[in-house]
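Here's a solo chain for you in structure tokens, the form predicted alone.
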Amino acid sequence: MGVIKSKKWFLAFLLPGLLFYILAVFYPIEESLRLSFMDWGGIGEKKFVGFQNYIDMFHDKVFYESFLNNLIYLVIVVVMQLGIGLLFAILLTYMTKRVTLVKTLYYVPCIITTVAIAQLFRSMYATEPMGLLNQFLQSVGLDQFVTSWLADIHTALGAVSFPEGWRFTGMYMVIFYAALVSLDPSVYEAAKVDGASELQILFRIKIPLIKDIFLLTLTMCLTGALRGFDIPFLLTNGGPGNTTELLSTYMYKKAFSSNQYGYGSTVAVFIILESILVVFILRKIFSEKEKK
């Protein structure tokens, strides 16, 4: 089989994907950055206002509430997706039968449409008629915890975070499982001979060997949670009040509901910079650990 050596052919194959990436990613980012310095309602002339949108954003109480909500949302989603995903992946490595079936069943939520998931959890959280969650609480004698989960300011943020965490747990489980089963058994068989327990092998050998996968999954999970939008928007639209307002939902409302495209673009730029900063910090932390 011949090998393509000409650089022109490499460029020819790369060009379609590169053009698509520029149009789908870089151009929207550039437009958001440009509009963040404008006062524009979607129609008519754009007015250059310099850094006024950024000044307004950092004096906006709702922006700070959205930012704090996003951090709480991020913690819940990351703990669920990576923590539960890793736990299930470890348990799968000890299974000898039905492994493919279990992986498939846990992966199914990833391919279900967002609207269907939102409707499923809306029904589960409901009080009229009584949803599955409240029915379960009543059946075990915990009637005092029965509530309208999406309307209660104390439970709404957790209620919209849980579906997102649950949805992609299976995807991270599959990634971790693939990483764990790809390890060379001879690496930890010697430790077994020396009397190491399964827990010692897991935490001192297996998990350290898949640290690159941890960096990948943590980056995917964090940036995904920072951009979380669809399920919280469909379930509560940021309510009650601003209890479940995230940066992404606030950006959407400002840009497309209030027609403040300049201000909405400013929030979008903040989300982009926030995501880039998270990736940079993660790579810095992991690179320093490698040096040690």
The other form holds:
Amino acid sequence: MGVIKSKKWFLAFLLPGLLFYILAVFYPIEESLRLSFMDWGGIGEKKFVGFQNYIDMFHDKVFYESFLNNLIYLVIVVVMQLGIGLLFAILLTYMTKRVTLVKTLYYVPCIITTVAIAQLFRSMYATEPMGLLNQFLQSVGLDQFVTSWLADIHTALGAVSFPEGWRFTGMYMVIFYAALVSLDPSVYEAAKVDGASELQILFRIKIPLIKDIFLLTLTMCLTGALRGFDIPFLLTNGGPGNTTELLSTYMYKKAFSSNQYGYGSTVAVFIILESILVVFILRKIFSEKEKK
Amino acid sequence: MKKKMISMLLAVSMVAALATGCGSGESQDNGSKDDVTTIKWFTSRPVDGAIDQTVREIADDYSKEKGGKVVVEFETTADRPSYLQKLKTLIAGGNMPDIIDIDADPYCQELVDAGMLVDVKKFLQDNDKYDDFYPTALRYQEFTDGSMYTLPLEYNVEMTWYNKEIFDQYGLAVPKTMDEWLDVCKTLKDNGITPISVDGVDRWPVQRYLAMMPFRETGNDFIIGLRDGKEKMSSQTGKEAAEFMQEIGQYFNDGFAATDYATAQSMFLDGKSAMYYIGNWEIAAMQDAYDAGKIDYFYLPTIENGKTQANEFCVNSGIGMAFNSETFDSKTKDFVLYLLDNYGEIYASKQQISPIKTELPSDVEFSDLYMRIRDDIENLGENFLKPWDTYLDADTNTTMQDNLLLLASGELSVDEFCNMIDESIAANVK
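Form predicted alone done; form predicted together with the partner chain now:
What follows is the whole complex; the chain from before opens it.
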């Protein structure tokens, strides 16, 4: 028999998945790349323009603004998702009762549809009628902070980033929790016998032991944030002005609102390259640590 | 062993071929199975709104008359931005539906230039239908050169609705001029009343305010010049428009940029704002308060020595219906003519103002408000304000709409705004 051992058979089993991957992921990327060298309004012939779109992109003020906004968005989202997720996971390991209930409750935001989340936060941020957030501020006497959070250029970017962070905190919490409870207790019990404090055990033993999980979650979280689109788009559509414009919303606008499919694809290619670069750097950092 | 693998590979590739075969087969199929003709209308009218209801009724009757041989299929995406995105993607992919909804904007012009749309003006004239329409309803659908490729199904005027109780309380009269209007706003604001509620989420209501001054000064000449690159936003007229935008913007409700259509309207109807700009398509929402004498409306105020008069303001016949020139065969034509014959009366009986001249059905009772607006429409002047988003190229329009919110809230200066628009026009004018 030896079906499992034969390398050729692996290929046959991989083929459907590979075909699907090529069609659903690789082909669109290739098309974007091809379109990024073209000037095309959606009707008629595509015109080859070489690197003109890329040159334009690096002279585009809004592009830089979106890039910067995207970085701020990324920091907020990553800090919330990983930071708070990890904190909750650690706290959860000290809980003895109702762990599953808490886990489930915190996971709920992940399964709510995006549109509902956007609507939820739109109402919370609103001043007309007074939203939850502003009501809260009023009731604790912080009236000077009451504002229409999505319309105010100083708060809009933060306001569109927060829901995305909130939404997946529970998911990362579950991942971290699973990793933490799967650790072999004998390791840190030994440390405890040697007189290590809880904090020392946490930072010196537990967290280093789940390093691989960090690589995974960071990759997911960073690439997710770089591609962030739905909630900001639904909440403000990049506005007011371009204060909440992210690279992906800008790409969408250029391609589908402005009919500049070529230029939109150029921004798309930039997002892909950026994501690949981030993953590459992450792997590099983590593998270097391993060598030490 | 090797054979097995090869046969397996073959099987997999066959399945794959089958799957792709199905996909392309479906998209090629234009529905002429069993000699039933399917006419597909890819539409952006509110589901169950008057237009949707009317056309569905007519399509059903038509289908019955033809013994079920002709079926009109509706595919509705009411939300305009997502509709346009789907439409553009369909067209870019070479799958334009038989009938579509589109404004006579630069994108539509591109479709015309590519020979993809039917000349509706010629079609109407050939079939003696042209004079059945109100002239202004048709002129709204025209391109600047006078050609027309879209068919109107609605006819609207836009006005500012105001709260009579609030106006009376502060002794305010209905403003006749733009300056008076600003004064009214100022008085209200000084008294702690929100003068105007605005839907900033959809952008276009804000854009109307920008268009007001240039329309009073030049008619539509300014925006046509701007589009063609012959006029500048940083010219005197352009700057005045932006300055007016900024001035009136301070009287908009707080956080208007994040206020949506429904909220802006309910603010006005709940008496939380004194004025609200919307067209007569919201007549049903206004009816009760109007009957109770709580609200009334006025049209766009005038300026001294302006080019346009008090009976000239924003009139539109909505997004038009356009026909794919490739699939516009005798059957589709027949349906469209049937639609035109029946549309006016059925549409009017739903308390709507029809773009096709029609006697009002005697079995329906029309409200005073309806009759008054209908009279206004009969007395329209020669000029009408055509919304700027139907003139500007898509890219400039996006830039303008995005940054208007900042201009109106005072976070962007007039000069910066004007330069931004001029740059965008320069980059996009062909």
